[in-house]
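Have a look below at one chain only, the form predicted on its own, in structure tokens format.
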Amino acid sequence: MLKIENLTKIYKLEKKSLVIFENISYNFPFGKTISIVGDSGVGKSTLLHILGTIDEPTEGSVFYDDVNILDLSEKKLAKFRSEHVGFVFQFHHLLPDFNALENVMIPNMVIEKDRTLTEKKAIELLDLVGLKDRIKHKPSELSGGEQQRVAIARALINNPKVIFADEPTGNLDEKTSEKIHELLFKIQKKYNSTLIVVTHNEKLAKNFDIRLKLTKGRLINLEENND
């Protein structure tokens, strides 16, 4: 479903290049668990953003369902983003004047779709992480924690085919960052869909389907597990 063939990042700087990653190529399988880790400054984010669609590539294809992206138009591409792609952040961006049910409904709001629609579903998916009775919270009254939760609530508004988590649990505690981490297979198990999440933790990297590494500009698959 999700393909990257000979995909190139590039950061031009004053007089020179700086390459990133260069002409890697993986197709990522429907229905798994996809960690990639590596150093720090390796390019990780960069290349979960472009899978995700927030950013671009120098070079390269990005295909879901064989339809190159790339070569979408800009509103056409809004539109994929927002029917298919859920994104979670190492940081929330939960809007500070607005309650968890509004963060949560703002992405079908955005595409106008039905509101009474919308606030049901938000009210569910607010329920299946656990926050059904803070939804009338503030990100000022929730802890880290239940922050994330409303974030992730909010990547699951449009019932997304992939779900990309960027470092989900980069500034929770260890305790919380489990709970989190079992949320996200959770979710993953009951909608079938893809997750695909950047990490720094080894150890949670080797409870996915898959696990891949970028490292010295190549993306390297260490094993799968078929457990």
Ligand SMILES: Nc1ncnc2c1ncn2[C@@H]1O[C@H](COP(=O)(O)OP(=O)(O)OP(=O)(O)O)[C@@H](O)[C@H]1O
Contents of the next structure:
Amino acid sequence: MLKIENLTKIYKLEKKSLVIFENISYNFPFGKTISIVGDSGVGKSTLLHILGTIDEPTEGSVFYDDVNILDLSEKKLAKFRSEHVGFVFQFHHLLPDFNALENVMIPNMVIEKDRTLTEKKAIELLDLVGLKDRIKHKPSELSGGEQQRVAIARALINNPKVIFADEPTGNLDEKTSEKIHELLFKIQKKYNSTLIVVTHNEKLAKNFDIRLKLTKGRLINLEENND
Ligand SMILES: Nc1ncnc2c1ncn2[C@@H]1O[C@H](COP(=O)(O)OP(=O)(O)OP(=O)(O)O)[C@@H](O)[C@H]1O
Ligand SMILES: [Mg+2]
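Taking the form predicted on its own as the starting point, write out the structure of the form predicted in complex with the named molecule.
In what comes next, the whole complex appears, and the chain from above leads the way.
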């Protein structure tokens, strides 16, 4: 279980403090699909980044089972992240000078895994996202949806326990969005991973096991609150 306890995020600005959320606690069960909706600026990306170990809360704890990731040294945290967490950003952050295959392989190159095995896995993943005949294309030679699919494949290279996706379909048309969501669900099932997605798309959000809403600094369960 991915557990947050009394999570608080406050940005200290020059003259005042900006409280994004305060004392949020929640248990995210592993193996489920979870959506998070909420208005622009409420702190969804901030929360996702903290859950995904790429940002730190001002106060509170983040547990992956019994590991409090905030207790880990920077080096241990980087290793933990590369082994347990996959991130699909709203803007894909693909490296423009590398082709699709290389982009998917990069997270594994950082942790010095066997190159041949990594390449095999990367090809498998690109096949899974329907891009087997595009592996030598650079991002500029791919459509927006294809770039996002490369980003999904890249997020999966290390078999992460948890896949985070921050509005993965924000810039895509409805049909492509649906396809990308279907793909994320297929992958979640196949690897029995946990899928946590921030989305503005209420229609797609309905398909998730657990539906959450971040509002006024609180995380509420939409099923229970019927909001
Ligand atoms: N480094 C920072 N310093 C100060 N304020 C910040 C910083 N980063 C984000 N914020 C503020 O924190 C709030 C939450 O930002 P966040 O990106 O988490 O929102 P969001 O819910 O993901 O919004 P959107 O739906 O538009 O992506 C915003 O009001 C933003 O201006
Ligand atoms: Mg955001």
